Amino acid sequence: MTEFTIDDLHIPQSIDAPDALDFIEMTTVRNDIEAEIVGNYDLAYSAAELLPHWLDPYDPKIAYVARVDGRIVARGILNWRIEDDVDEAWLEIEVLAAFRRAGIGAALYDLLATRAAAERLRPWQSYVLHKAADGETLPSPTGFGAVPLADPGTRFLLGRGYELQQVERFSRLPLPLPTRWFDELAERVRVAADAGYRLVRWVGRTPEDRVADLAVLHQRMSTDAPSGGLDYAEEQWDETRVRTLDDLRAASPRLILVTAVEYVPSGTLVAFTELEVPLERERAVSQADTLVLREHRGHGLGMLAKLANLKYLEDTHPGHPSVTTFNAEENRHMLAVNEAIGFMPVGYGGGWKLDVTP
């Protein structure tokens, strides 16, 4: 039987601090686990890139790490929301493949569940990357997508009473884009202008005159994006929260490229999309948020913004091999946009929920 220990994971304030070594090792383990599931390191973060996410005061986290012979082999994370009257908990368990079926995941889960219960958090939810496999699948109750029944994550959560609520598609776009898309972009810019819309772009920190609009767009991401049967209450965004996000992102080596769409008659932003760009050209770029406000849909603004931001990437930071993104399988409109551009499915994630009795 494998002997292991479990400790609290200390979150350092700086990746250069002497107390950052465990966080750095945890990041390596995270990357190795997820690469084994999806087949490559497209989802990998450096410790310096990951740390700002862990320092976000609006998304508090606690974590444990499991060790075998002094080496970190697994991690368990609990995070929750700061909004009033929002009690849902998110639990995440990841174990290196060579150390599964040794009770490590179960021990980590029990610690997280005990903490979530003590904090009176409910329901308990989990987002899991699922390894593609042949055989029987469990369909999403949304009617779109499925996860393999034989997958370790599926078995682990079903065994604890969780129910699948949503499936997300993990997609990859090879770069560079075919030049025909740049001609398409020019035409879409013209059509949008005729309808009263124009593009706005920036890198990194949100321009002062756009902070209030970004607060609205981020808040609407929490209500307008499909969430299946998961509990996801409306987030509260204001200008202070936007600036906090800007500061956290500025602490990361990744650059943020933003393309937004302004509705000229009102002067307000009604759509935006973000790309997270690693400094190393050989690494994949991550698609972050994309949203078109409901009241401005039907004008092709999602495709316009995405194409414009991809062109922005090609113009300013060429040479990256690909862009990766996640989309809810029931979000057929955005998937159609991505498929048209050239994104191909390469994996899936499942959103799971356990209703906990008070």
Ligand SMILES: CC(C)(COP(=O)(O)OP(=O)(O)OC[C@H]1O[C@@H](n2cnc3c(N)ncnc32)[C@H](O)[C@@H]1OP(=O)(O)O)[C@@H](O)C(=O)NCCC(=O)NCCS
Contents of the next structure:
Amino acid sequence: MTEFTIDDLHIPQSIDAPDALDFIEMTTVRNDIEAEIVGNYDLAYSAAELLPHWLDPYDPKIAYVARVDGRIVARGILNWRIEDDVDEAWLEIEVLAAFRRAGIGAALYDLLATRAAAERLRPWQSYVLHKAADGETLPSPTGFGAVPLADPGTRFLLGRGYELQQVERFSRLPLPLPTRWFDELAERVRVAADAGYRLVRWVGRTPEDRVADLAVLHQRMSTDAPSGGLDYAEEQWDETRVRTLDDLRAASPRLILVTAVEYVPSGTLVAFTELEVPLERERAVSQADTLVLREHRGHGLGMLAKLANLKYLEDTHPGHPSVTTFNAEENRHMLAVNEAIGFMPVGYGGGWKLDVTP
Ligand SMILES: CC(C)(COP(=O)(O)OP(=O)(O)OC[C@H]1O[C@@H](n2cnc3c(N)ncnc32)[C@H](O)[C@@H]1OP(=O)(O)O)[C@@H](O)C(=O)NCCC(=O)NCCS
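Could you give the coordinates for the form predicted together with this ligand, as opposed to the form predicted on its own above?
After this comes the whole thing, all chains and molecules, with the earlier chain placed first.
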């Protein structure tokens, strides 16, 4: 029988502080577990990159870590929402493969569930990485995508009464992009200009005159990205929240490249897409949000913004091996854009829910 202990994870204010060692070790364990699932370190964050996300006042969370012989081998995280009258809880448990089937996952779950119940949070939801495996699968109720039935995460959540609500595809685009795309981009810029649209781009902090527009775009992102049967209440964004995100991102070594689309007649931004770029050239770039406001869809602005941001990446930070992204399997428009550019599926994310009675 494996002996383990579980403690609260202390969240340091800085990665250089003497009390940051547990957070740094937790980050390594996170990266190792996710690499065991997807087969590479494309999803890895350094502790300095991860910490700002943990200090986000708009995304509160607590975590526990399990140790065997003093070494962290697993983590359990509980997130909740800051919006009034939104009680959603998000639970995440990850155990290093060598320490599974020893009751660690169950013990972490029980602690998270006790805390979620005490805070009267509901429903309880979980987003889980699944291998792109052969074999029997559990289909998503959205009608798009499936997760492997034999996957330990599937067994674990089914055993606790959770139901699959949505499947996301995890995809990878090898870089550099074939140059023909950049010829196509030039043509798309011309066509968009005729319809009244122009590209705007920046690195890092949102320009002062675009902050209000970004608040609208982020808030719409929280309702317009498909969420299947998961509960995801609308986020509330204002200029303070945009600036808080800018500050958190400035505290991370990753750079954020943003390409947005302005509708020239109104001078407002109607679409945006973001890439998160690690400093080290050998590491994968992450695609973050992409959104075209509903009333401006159908003009190819999603493809235009994505291609333009990839060109921006090639021009300013060449040499990264790939871009990774997650998209809901039912989000056929976004997947069509990504597939056309060359993104290939490499794994899946399952969205799970347990309706907890008050
Ligand atoms: C899912 C995961 C957390 C389980 O961790 P673990 O320490 O092996 O879990 P435990 O030993 O405490 O087992 C807990 C339960 O899951 C079941 N289980 C875990 N892995 C399983 C597998 N491969 N096949 C069948 N059942 C499995 C056990 O039977 C046990 O059921 P019980 O409590 O009813 O007896 C671990 O495999 C993991 O980290 N996977 C990747 C992340 C993930 O999928 N997380 C899902 C929860 S958010």
